[in-house]
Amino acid sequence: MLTLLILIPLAGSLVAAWLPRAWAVGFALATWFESLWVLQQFDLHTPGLQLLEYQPWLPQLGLNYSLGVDGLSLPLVLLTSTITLLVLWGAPLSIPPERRQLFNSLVLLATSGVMASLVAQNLLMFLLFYELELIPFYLLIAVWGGQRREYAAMKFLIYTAVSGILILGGFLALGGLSGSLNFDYAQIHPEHLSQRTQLLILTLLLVGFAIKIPLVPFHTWLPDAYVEAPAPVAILLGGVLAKLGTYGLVRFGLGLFPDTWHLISPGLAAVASLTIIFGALAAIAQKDIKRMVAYSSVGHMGYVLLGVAASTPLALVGAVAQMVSHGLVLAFLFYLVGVIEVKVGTRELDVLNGLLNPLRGLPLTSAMLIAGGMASAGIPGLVGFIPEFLIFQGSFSAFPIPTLLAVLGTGLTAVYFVILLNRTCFGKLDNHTSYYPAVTWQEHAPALVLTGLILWFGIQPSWLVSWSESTTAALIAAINL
């Protein structure tokens, strides 16, 4: 069952390179249905790994084909399949037709790599696919990006390659020092190592995953990559790829080093509050709405880190929910920014105005942009509220000052989205030049689907948090032993 999550998009990437776009959308739809099947077979009350698959691969190297899914990986599997489907569905808006088959193929190849990373239960297998998916993402930026696409793509590749090297060093140290030649997750027992050794290995892994997320001060590749990438690729970068960093932080940081976690958690909480405040202030200073959304992504990933650092039951389940919330909202905002760029021809705040005009503007796009800004700011009734509330409530007892700074960050989030919405949606259109092409319902469809998900999970947050409650409770129990 889990193998199909990898093989369907992989097969699709081969087929989509030669056949029309409908085939790529069909394979993405099949992957989405497969993820729903996994959800249907998944027992939400079982904390351990489920739907296990195992086959020796290169046992002499400790590399085995070991798959499994739990409450940590399942939400991200569903998020990945959903965003991939919407990206391929809405790609014609931003991607020229002459290279669209190659684009579709690379998107499905990247999805296969991300899926394999999320369900891999062997450390080397996780790292193998963690690195392999960089190739299609590099090409997606370098081929379809903006004027500085080569620079942005190379910077992305270098940073994420360094991330992989650090993680590889940590994994090899785990296997070598623990005396095991088997890198299966269940066979790694770092508790036998000295606390100092555990701390050194954990630091390597944390820095590696911090680059991927990214967290301050390792974030500098993100604005260039997100801004130069076309909107569909920016959606994949922020909504899917960045989640591998937070997933790895929980799975291989907190999950493998529960005894040592308390030593580094105060520092992580401080980095989280710094990331939140910096991301918000940097977003306020931007004139490009796409760059503003990119910096907002940096800040919102800090909430995830704060929840993971606190490691209380509420904070950790809120952190997992925030991963999904962030992916949906960021995909929503980047898609709408892409629509505005295509229809208006600019992303500059000093030029945009009056898009909410019902006759000559982009009224539905603007209305959804307002909803996206409210969701990102954590307004009750939308998907962003409950994850942030759980994180704040769960982390305050452990780290009161970083939590208060994070709450301040939500206020700053409201500030930069008010700036964006006020300058973009309101005001008067120029009577002579502002006759923007209409956005078709087909072009609106991906954003409308995301609107529905953002509203649904805001009204029914139990559907969001119930996926991970059992798994996160088991992780907290391991820390408190």
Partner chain sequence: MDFASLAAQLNAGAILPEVLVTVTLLGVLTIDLVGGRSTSRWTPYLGIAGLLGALGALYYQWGQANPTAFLGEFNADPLSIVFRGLVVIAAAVTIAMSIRYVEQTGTSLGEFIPILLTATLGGMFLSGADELVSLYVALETLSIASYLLTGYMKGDPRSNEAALKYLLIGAASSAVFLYGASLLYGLSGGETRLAAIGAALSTLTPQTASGAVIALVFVAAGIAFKISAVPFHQWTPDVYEGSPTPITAFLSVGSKAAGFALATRVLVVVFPSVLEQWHFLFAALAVLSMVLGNVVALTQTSMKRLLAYSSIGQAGFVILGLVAGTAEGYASMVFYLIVYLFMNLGAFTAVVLFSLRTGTDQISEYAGLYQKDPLLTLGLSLCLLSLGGIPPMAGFFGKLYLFWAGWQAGLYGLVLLGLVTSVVSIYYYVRVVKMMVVKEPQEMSEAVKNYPPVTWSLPGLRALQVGLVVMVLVTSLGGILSNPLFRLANSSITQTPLFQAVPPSIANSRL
The other form holds:
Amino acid sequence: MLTLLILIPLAGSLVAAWLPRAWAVGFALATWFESLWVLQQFDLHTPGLQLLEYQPWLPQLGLNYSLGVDGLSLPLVLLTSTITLLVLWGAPLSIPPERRQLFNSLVLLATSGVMASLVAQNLLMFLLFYELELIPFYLLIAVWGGQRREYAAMKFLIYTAVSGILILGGFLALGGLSGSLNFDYAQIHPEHLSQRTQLLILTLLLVGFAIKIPLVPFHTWLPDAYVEAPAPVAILLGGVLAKLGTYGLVRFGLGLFPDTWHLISPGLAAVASLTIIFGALAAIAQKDIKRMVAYSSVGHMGYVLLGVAASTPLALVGAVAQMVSHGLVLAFLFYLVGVIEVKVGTRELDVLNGLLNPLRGLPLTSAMLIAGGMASAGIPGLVGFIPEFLIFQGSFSAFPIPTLLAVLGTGLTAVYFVILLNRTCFGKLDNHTSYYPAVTWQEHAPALVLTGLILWFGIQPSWLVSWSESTTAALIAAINL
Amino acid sequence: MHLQFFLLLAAALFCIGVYGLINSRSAVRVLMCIELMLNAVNLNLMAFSNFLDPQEIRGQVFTVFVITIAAAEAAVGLAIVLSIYRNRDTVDMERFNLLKW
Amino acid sequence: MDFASLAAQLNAGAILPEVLVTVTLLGVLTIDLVGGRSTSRWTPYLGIAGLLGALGALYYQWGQANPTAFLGEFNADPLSIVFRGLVVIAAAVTIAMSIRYVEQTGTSLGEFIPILLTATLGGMFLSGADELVSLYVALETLSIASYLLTGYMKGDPRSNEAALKYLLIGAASSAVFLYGASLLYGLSGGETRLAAIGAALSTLTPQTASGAVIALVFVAAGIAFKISAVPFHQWTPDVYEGSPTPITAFLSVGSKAAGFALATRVLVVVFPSVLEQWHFLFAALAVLSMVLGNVVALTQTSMKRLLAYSSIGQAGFVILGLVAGTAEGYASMVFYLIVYLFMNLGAFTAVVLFSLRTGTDQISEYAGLYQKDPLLTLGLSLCLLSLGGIPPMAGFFGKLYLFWAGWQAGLYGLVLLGLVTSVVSIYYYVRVVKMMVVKEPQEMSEAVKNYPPVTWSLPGLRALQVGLVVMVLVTSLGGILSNPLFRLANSSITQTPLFQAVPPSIANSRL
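Please move on to the form predicted in complex with its partner chain, as the form predicted on its own is already shown.
What follows is the entire complex, opening with the chain shown before.
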């Protein structure tokens, strides 16, 4: 049942603070199995919520313990549990052993919070776990990060806290003005509010989630946070936490305001294309490979927004698939960048060279990096192609110009990845300095698993897409009513 | 003798007390101004009691309580002033600046 | 008539908790007088036991049919029971904190505890006082005892200075309050009971209503001093910094709770005729407190001063609940004060522990503490995060309830300002947590490098440890499991007769 999805990581968080790493990985594995079990129980053809649980919690506040999963949250639940498992498995590469127990504990706590937010069916419960993420991630960046970690962590904290209060303001308005008894999703009916009020609340929520995802122009916290965070934390930030923002966008924006969505969707499409182009152009200009991947992440979230804005069934299915694909590819890229940073000792594009060298370079890592770049650029056969194709197909009818700009963005993605790969992997190794420690099979393992997933979902995309089909179709049908 | 005269006198005394409170440099003088303010209130209470509440004279009872408490406050205040004088050798309010912004 | 029937007629059973505290006070004083210095090993525990006994007596008083006592002077209704309970718990934890602290400074514990119990008595009577004379006497009892406690460390010039400032400003404010009370006495035509004054004021003509507003201003000035609302907050940072730290804890929680009890009772009972005016006045106080308290706290380098400005900001949030004017609003105010008690006392207990071990109060000296003292780090971090409103701690739920009640009552601007200043406050609370948890071992401060090994064997340290653990547990779990607290806060408002005229909430019916 869904409560276990929240309880297992939470218990693991308390246990992992004192016990060795194997326990933390064990709890993450248990969470992953639980999420697989949820998948197995899930009926793919029913559009509504499944595996419901309900428990009155704090009736004074209207906060109830209400859980449920549908085609929107299920892929993200599986993505979260998979990424957490891989992060905890691959953490020893970047995290020194002195405080690793605290690290594991914080990661599991963060996972528990994300799981709870994804399956919550009560606005305040969603907000509670959304805000819960603040301090674990602050500590994860501030304790184990790079040179400017304190600044980056504080920036992340303040931006995310502002995002939280904007969303809280929107939720309070929804609860107070729509005259519902409590904050359960089923009880919130903003339809009979005036259009102006609806627009106001929707804008509040959108800005709040836009800071989280992040979208241009609220993205300024991302480069610092992603770059200063250690690789495992960057994976979590981009692969898991950002999805919470897009999930909120669909669930509360599209889901609660079907009538007013068409009023703001042209603006959203414009922001989406701006984000895609800006992300790509900024990535081209970078000299630090981690920063390049960070801007790539910004750009690729723009595709999700385009699909959500277009609100055709095909585009929304593509958007959900892109969320999962982006998570997998980003985890893959950040992990490999982390390996390069630890083994070679630098992230500078000007310095890195010739890592494909089979004798003295990092051949397997570089080969996987090439695969990752291809996946991110949307080459067919890898997981990145199908979501982007679905989004383009679905959005073209609604917003032709932004879609064309997005296609252009895909091309630009290829540009910066070619720059990255050309400089990093190809070329000649510098004989004087290239004495790199070998990458063990254990250190390769998470990346290999991700390679397998990327290939698998690339070749067999129906598994990626079919989870969310019926729910997204129902959401779009509600708009067109 | 109208009620207003007493009230005006009390208000005037109160204002003198406030003025002295703000402007005094000596801590003892500030304590005296506080006593002045409390006595102005006593005048107020007595006046109201006489004109508005002659049967139950609640105001006069209140006045007795205020006088008592003012005495206690003055005692405590002087004790604290004495203690500060023992440590700092002065009661000049301008010199008490250890606790800053 | 004999004593028993007199006591029954006056409903003297209503002040049983206060009598228990008085007996404890006299007991501690006598034992210290007779037994000498050696008794100070166990008289604090006697004091705590007496306070817990008073808490039990309060519990039994709940839901009494006839709460009025002493011919209308004292009111033991559920609202007063909750506030008296807050003052008692604050005093008990303060005694636990001060055992070691007072020992270490070399002063005598034998006078400290009676004066603290006197302040507690004053606070308890203030929470239930229903009449001008008893109100003033209780207020002064609390205040004068607080002045003495602030200046208790006679050898420390900062303590002396803080006591002098507190005395002068406090005496002036209570004189101002008293002037307002005398005007109320006159305006109501000779009434001193609050309910009678309120009834008399509502029959005023529009010409004489201005007198009510003038009285309101004077009374509000006195109240705002007690709850340290801006711009009557000038004494707070200096007094909090100069006082011995356990007393700072008591002032920030117990004295403030009593001040809010005073505010609620006086404003709701006496001034319903000028409702808009006092709502406006206190909304302005709330805005100023939230903004100034949180913004100035950003610049502080001393832990006690930081907590002082933070308490000014927190008072601003609580005033929001007061201004909401609905039953939900008052209930949210009571709930937040209960939660605030635990998290603030927890933070102060940790600060006392740190200053006992290192002798310093500067925030920068906390750097790298997680290495040497994980319990203190965890406790202080959880309490500070709770103060900042981070879930799952109780402070988050308290703030949520306040904002929800304020929103429903239509105070959109105040709620938005509260949300923004909450984010500001997160910054300075997390800064302290950062010092303790994030700083590397090589960035440890001098104080932490010379940190004594953590032992709990010295007398009084056990009490500190128990106090810290209990406060931290309540703060962390009291949010998730806060349903009993919610029901307590709600029933304290709905079962109190003076709130019967108050609308439940502006929105539709709620359970």
